[in-house]
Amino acid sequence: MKKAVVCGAGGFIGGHLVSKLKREGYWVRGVDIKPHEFRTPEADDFRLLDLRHPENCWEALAVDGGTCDEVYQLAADMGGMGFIHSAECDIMHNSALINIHMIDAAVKSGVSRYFFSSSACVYPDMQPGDPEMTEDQVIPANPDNEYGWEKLYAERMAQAYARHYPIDVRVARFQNCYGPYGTWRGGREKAPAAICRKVAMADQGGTIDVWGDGTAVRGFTYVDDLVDGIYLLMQSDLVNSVNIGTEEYVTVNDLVQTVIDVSGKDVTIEHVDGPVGVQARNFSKARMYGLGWKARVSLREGIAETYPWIAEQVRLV
């Protein structure tokens, strides 16, 4: 039985990844600074550890007097667009410390395979319809926010360790991800969750605020597709950074209308000032497609799973 440590297991994607690994027959330790807010941990062992401190990284990886086989490093200080723009220093400080200490501890404790969760935020601001960027075209770099800069540095650091030490590193750049059991309020939620919350809270015939003019283009990957991609990549021989995401690109207005349609409500959109982020990011998924992976869940299908869960959370508050 393989033994895996999932860092960030108290978070949205990390929690789903723990479930995926358990289905694949792993013994799993989950690690986070906080317990999962919405799920009973499925991990065989769950540790509350602040991974900004190196001694906690070592504790996270110590299993039965030895070490684990695989590390999935998803722990980060992050959130939605409002948080990314308002907490730049915290994001760079906290996430950099976690990533510096975790790859170092993994190498020195003898971990054989290491996964790092990067982000499409490493790519620059693009215009809708611009040619797809491949993974290698991220250099020369020009991310539009500090979250992206920190992710890009952490990618290169993990890959540098892989060049000098006996550890296999896999890096995935995530597209926007959504689904049930994720943060849906408080400022750290992503756009799909925020829109689901606003629609769920709106009265029939009411109005919801949407930041910007709604023309920015996004791709939204359902969480089950994403964790399938993570697992497949981790078992593969791909050593360079890999994009994971859907080919279904929509405007923010399309996203909002999809949520309204799924809700069955009559709701009006009011555009207001607020942080929007880039106009578009269009990047190639050819490397992942070469492994036989493609996103299977459409936006409407994914929202049909996500909206009822968030609506229920709103009802329970």
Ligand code: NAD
Given for the second form:
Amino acid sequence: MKKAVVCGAGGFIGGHLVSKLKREGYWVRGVDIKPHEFRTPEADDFRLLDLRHPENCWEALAVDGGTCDEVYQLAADMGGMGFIHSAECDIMHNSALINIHMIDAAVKSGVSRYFFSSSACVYPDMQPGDPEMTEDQVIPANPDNEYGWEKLYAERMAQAYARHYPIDVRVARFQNCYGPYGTWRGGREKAPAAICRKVAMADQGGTIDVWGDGTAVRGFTYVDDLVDGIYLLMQSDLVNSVNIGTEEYVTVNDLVQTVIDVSGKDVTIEHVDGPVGVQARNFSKARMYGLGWKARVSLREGIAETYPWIAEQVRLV
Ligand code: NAD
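The form predicted together with the named molecule is what I want next, because the block you gave corresponds to the form predicted on its own; please supply it.
Let us now look at the entire complex, which starts with that chain.
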């Protein structure tokens, strides 16, 4: 039985990834600085550890007097656009420390395969209709925010370790991801969760505020598709960074309308000032498609799974 350690297992994607690895027959240890807010851990073992400290990275990876086979590094200090712009120093300090210490501990403990979760935020701002960018076109680099710069540095560091030490590294750049069991309030939630919350809290005939003019273009990837992609990439020979995301690009207004339609409510949108991020992103998925992966869940289907879960959370508080 393969043994995997999922760092960030108390978070949204990490929690779903633990479930995926369990379904695939792995022994799984989850590690996080906090327990999962919404789910009972499915991991065989769960450790509360602050991975900014090297000794905790070593402890996370120590299994039965040896080490694990695979590490999935998803722990990060992160959130939606509001958080990314207001907490630049925390993001750069905390996530960099986690990444610096975790890849080093993985190599020195003898881990054979390491996954790093990067982000489409490594790419520069684009305009709708711009030709899609391939993974290699990330250089010359010009990420729109410091979160993207930290991700790019961490990607390159993990890949440098793979060139110099006996460890295989796989890197995926995630598009915006959404689904149930993710942060939906408090300032770290991302756009799909925030919109679901606002619609769920709105009265019939009420209004919700949406940051910006709603014309920014995005792709939103449902979490089940994303974790399938992570797993497939980890089994593959792809050594360079790989984009994972859906083909379905929509405007923020389209996203809001989809949520409203799924809710069945009569709600009006009011555009207000707020951090919007880039105008558009359009990146190539050819590498992932080469592995036989493609996002299967449409935005409408994914919101139909996500909205009821968030509406229920709203009802419970
Ligand atoms: P999340 O915030 O739900 O999960 C991250 C987890 O890391 C949290 O549970 C957090 O407690 C944990 N963590 C933070 N600091 C830690 C520390 N010092 N020690 C141990 N654990 C710590 O975020 P997510 O959406 O599940 O994202 C997972 C990964 O995917 C992150 O690296 C993120 O940057 C990346 N990513 C996410 C998206 C998205 O749309 N959700 C998009 C691109 C990239």
